[in-house]
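The chain below stands alone and is given as structure tokens, in the form predicted on its own.
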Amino acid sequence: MNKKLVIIGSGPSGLVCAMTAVKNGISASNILVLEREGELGGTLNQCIHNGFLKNLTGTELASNLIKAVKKLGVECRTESCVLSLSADRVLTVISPSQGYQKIKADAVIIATGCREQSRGVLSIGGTRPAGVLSAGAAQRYINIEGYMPGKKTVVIGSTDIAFIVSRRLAIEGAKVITVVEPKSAPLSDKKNIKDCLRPFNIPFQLNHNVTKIYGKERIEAVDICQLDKKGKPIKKTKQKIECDSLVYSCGYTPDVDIAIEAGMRIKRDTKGPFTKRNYETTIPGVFVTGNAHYIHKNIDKILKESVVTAESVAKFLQKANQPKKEKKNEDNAHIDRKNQE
């Protein structure tokens, strides 16, 4: 199977890339969007809070983008996992509907987004019982699956999603005992503290961290300690707090396993692929955008970058389709000059 453009990921960046590609002359029938989950939209589907673009919820924004892409006639496949991407832009894809398939693309956009980091929690001592989960997982359980991760929760981290999930838990009737942040300043905007924590009287402690987890089958309690200037626990401040769930948010990292396996150069600071100004990676014809490129602060920047990326892809394909001028070799050039004399 051959396609002009294959987009890996159907979050906001992937969908905007598809729309922009069509507007820039790439036929919708020659574009394929691949999504590994069962629905298009990416993590927007679990974001029922507002604040996206013109005060839309994440689900509303996802719905608007999906409708626009489908109206253009772009083919979108869900439950399609990209196993590998080669240097000559051949994708190995597996899905229930198509089975095992090879797809050759003239250009590829990696719009796989990001994933939550967990290394901050893995250093906590104690057991590994049920009830310890990331903020993204907790958000998905509540907003999509309809399950409560717990009734008495401790939250680690001060990212946007840590505060949003804390509020969501409180709205659903859970007791958020405290939110702790190991650093001396919150990672999220202070407005989120005002909007998410204060209305529900949720305590927020800086320079504090969970140092131990108790429980066998299910988490039963945690130790929380204040940290000194070097980030080490102050033993005399230790408090044992009973809880049935621990939600952590340790930040994000670009989801670029595909890029790494394809042999792309990865930046040490952003953890995303090296790119040119047009967002083309070290593999010609393969581009990256959105949080797969680097972690953006807001959705507006993601959407703007995705537009520029798709425009760059259109220029790349246009240039690739231009007929190459025949070059005369040195022998023929020498003969021509001799005949002219």
Contents of the next structure:
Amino acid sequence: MNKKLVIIGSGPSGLVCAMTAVKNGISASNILVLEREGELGGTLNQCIHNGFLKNLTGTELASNLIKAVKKLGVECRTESCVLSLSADRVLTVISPSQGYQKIKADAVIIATGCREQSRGVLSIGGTRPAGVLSAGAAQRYINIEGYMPGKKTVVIGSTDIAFIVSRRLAIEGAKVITVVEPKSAPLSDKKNIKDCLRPFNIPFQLNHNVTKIYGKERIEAVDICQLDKKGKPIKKTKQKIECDSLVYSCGYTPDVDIAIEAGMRIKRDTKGPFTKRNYETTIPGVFVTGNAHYIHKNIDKILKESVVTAESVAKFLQKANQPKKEKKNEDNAHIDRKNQE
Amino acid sequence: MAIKSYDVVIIGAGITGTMTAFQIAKYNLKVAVLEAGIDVASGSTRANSAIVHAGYDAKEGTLKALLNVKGCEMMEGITSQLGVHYKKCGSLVIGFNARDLEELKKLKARGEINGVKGLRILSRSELLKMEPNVSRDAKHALYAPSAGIVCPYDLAYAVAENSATNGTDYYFEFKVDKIDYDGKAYTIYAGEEKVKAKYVVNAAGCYADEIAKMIDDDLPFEIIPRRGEYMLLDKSEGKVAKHTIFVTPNEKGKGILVSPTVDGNIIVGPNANIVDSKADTSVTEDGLDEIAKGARIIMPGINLNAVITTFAGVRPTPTSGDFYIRESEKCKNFIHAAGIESPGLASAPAVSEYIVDILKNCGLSMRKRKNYIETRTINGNCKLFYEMTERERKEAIKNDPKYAKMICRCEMVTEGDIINAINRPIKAKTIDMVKRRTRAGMGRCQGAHCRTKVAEIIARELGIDISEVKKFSSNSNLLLGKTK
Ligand SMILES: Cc1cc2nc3c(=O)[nH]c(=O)nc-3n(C[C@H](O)[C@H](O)[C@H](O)COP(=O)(O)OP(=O)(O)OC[C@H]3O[C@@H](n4cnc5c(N)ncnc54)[C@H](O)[C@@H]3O)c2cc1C
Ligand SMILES: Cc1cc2nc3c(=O)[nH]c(=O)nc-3n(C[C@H](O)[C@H](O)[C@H](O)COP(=O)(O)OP(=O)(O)OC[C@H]3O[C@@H](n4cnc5c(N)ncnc54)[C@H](O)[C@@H]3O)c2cc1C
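Which structure goes with the form predicted in complex with the partner chain, now that we have seen the form predicted on its own?
First the chain shown before, then all remaining chains and molecules of the complex.
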């Protein structure tokens, strides 16, 4: 199969790219959106809290975007996982309904989002029982599956999602014993502490970390220590705290395994693909946007970037259509400032 | 209900027990394996360095030396028969000074007496050519081309599944607590449950001494639990070492190593600390510091920020220093396979043959099984999606569209793989059982993304509620009830 534009991922960035591409003259029938999960919308689907754009919940924003894209007539396939991408833009795709497929695209946008890191918790000593989980997983259990991952929880981390999940647990009747952050300042806005933690009297401790996990089968307790200036635990501050779950949030990295396997150059600092000013990666005709590009501070920035990405994809396709005048690559060394926030 | 009665009962489903079951399954006998844990490889076999040692470490003339060299030679055949990942990557013992060089020469001489082939002392430049990331201070290395790496639990699953396919019964959560002998047959109890056996193999790892006591036997040595901790690095670091790299051994043992794993990660560890409990597989901050230090001696630039998981295993270290594999002096037809510490994994193929020979000598008559099945299951060795070629993938999806549904994106595990693991001869009933059979949740996000989906599939296949799905054992529920 041949398509003009294939967009990998149907999160907000993928969907906005699809809409913008149509607006910029790429016919909807020439665009295909591929989504690995059973539903469109990406991570937004598990965000039932307010604060997206003006004052939408994540799920509302997702459903607005999905409606808009469908209305334009863009084909969006769910349960379709891209296994690989070649340098000449042939995608290998599997899906239960379509089987094993190769799709050739004139342009590709990688909008695969990001995934949680688990690194920070790994240097914690102790056992490896059930009940230790990432904030994203906790959010999915509660909001999508409707199950409680714990009822007496300690939270590590001070990202947005660490706070939002703490609040969600508290709303569902769990006791969030404390939220600890090893660093000396929170990663998320102070406003989130006010909105998420204070109303539920959840303590927040900077310069503190979990240093040991207890429990053979299900987690039973953790040690919490204050850290000195070098980040080493101060032993005499150690406190053993009983809990039945430990939720951690150690940040995110771009989910770009496909890009790495395709041989794309990856930036050391952002861990996302290296891009030119027009968001094109080191593989001609392959673009990247949203959290797959680098971890953005908030959704507004993602949506803005995706509009610009899709516009430059449209330009790229126009150029490619004009015979002879082959794509003239822009200066490689010049990286967009915005990329680095 | 009548008590089930067997020709041979094996206590312990570690690599020693399962490999023995695999060897005996070739014969027309009724066999059972009794395991205290919920799964195969619940003890030392689950968490070790996974090295198929060449055989230069063990003192010449010991049973260990004999069985290690032979086991290492047999490994290629068994792993290719059962489709287990194995790689003959070779090992390097590096030395930093003249004293180390003396030690390396001694190891080489010992290895040659033991029958290890191809041993060679490398110069610094040869070493750096083979392993450019190794410490610049290294001056020499002992190279053993016959050493390799294998996935220890997958090897145990493979031989266990093959034996189950050939009629061996597996009993899990069967913790043997009493053994009676009436002079003819043994009755083996786990609480209320019991089975009978004419012959018994004690392959209980760290607990082999306790099993021996149940027949009033006393092993002529003590089993000391010595824990080894590990860090596992992301596949992004997978190419920093091509061989298993040790430092020159000292009185504490082989020391900390850096090695590739068959799945493309890097394993770093172990230390060796005596612990109070044989079940203490916890990791400690100090321990992780210790192995980090050890790893940096071998490879100063190693990126330990890329650790994706840490774990620990407990060695059943015998005070005698050698494997102890023989018929009990107290009771006939009761064979101990005790003190099987490192290189128990590498030696397992030879250990199990040795056990079979003892059984024969005890009078067990062994006739070849007719319809012996060579593979893991009647349907072959069941490749996982990520192991398949493009043609095999197309075929698998055509036969079952569930192979086109991605569940674990880090390790490319599909729903088809997971359903297959749940329904294989030894069923995967928990999140961890599925994880070790399919690698779902073993990648860089450590299941953050797929654990719920795996839980859903298990719940559906076993016909239980998702809140009843366990991580690994009876009380390790993943979730605690519904939301409001
Ligand atoms: C840190 C470490 C590193 C190692 N590195 C290597 C290496 O690189 N290469 C190598 O060759 N070897 C290595 N080894 C050694 C190797 O792992 C062991 O020799 C091997 O796994 C022992 O297998 P086993 O079956 O005898 O024991 P185990 O795997 O411990 O199996 C014994 C089984 O018996 C069960 N059991 C115990 N009591 C009872 C009971 N009462 N009733 C029923 N079941 C019971 C246990 O649950 C367990 O599953 C290492 C070991 C450790 C711990
Ligand atoms: C060669 C090799 C390669 C590996 N590669 C990877 C990899 O790529 N990715 C990865 O994620 N991991 C990898 N691992 C690690 C592996 O997944 C496990 O972490 C390791 O085998 C230890 O198992 P565990 O931590 O799951 O379980 P354990 O630590 O053995 O068990 C978890 C907890 O359960 C308790 N427990 C176990 N059994 C019972 C029981 N029956 N009753 C009560 N409590 C029990 C233990 O005490 C412990 O607290 C690798 C391991 C090896 C040896």
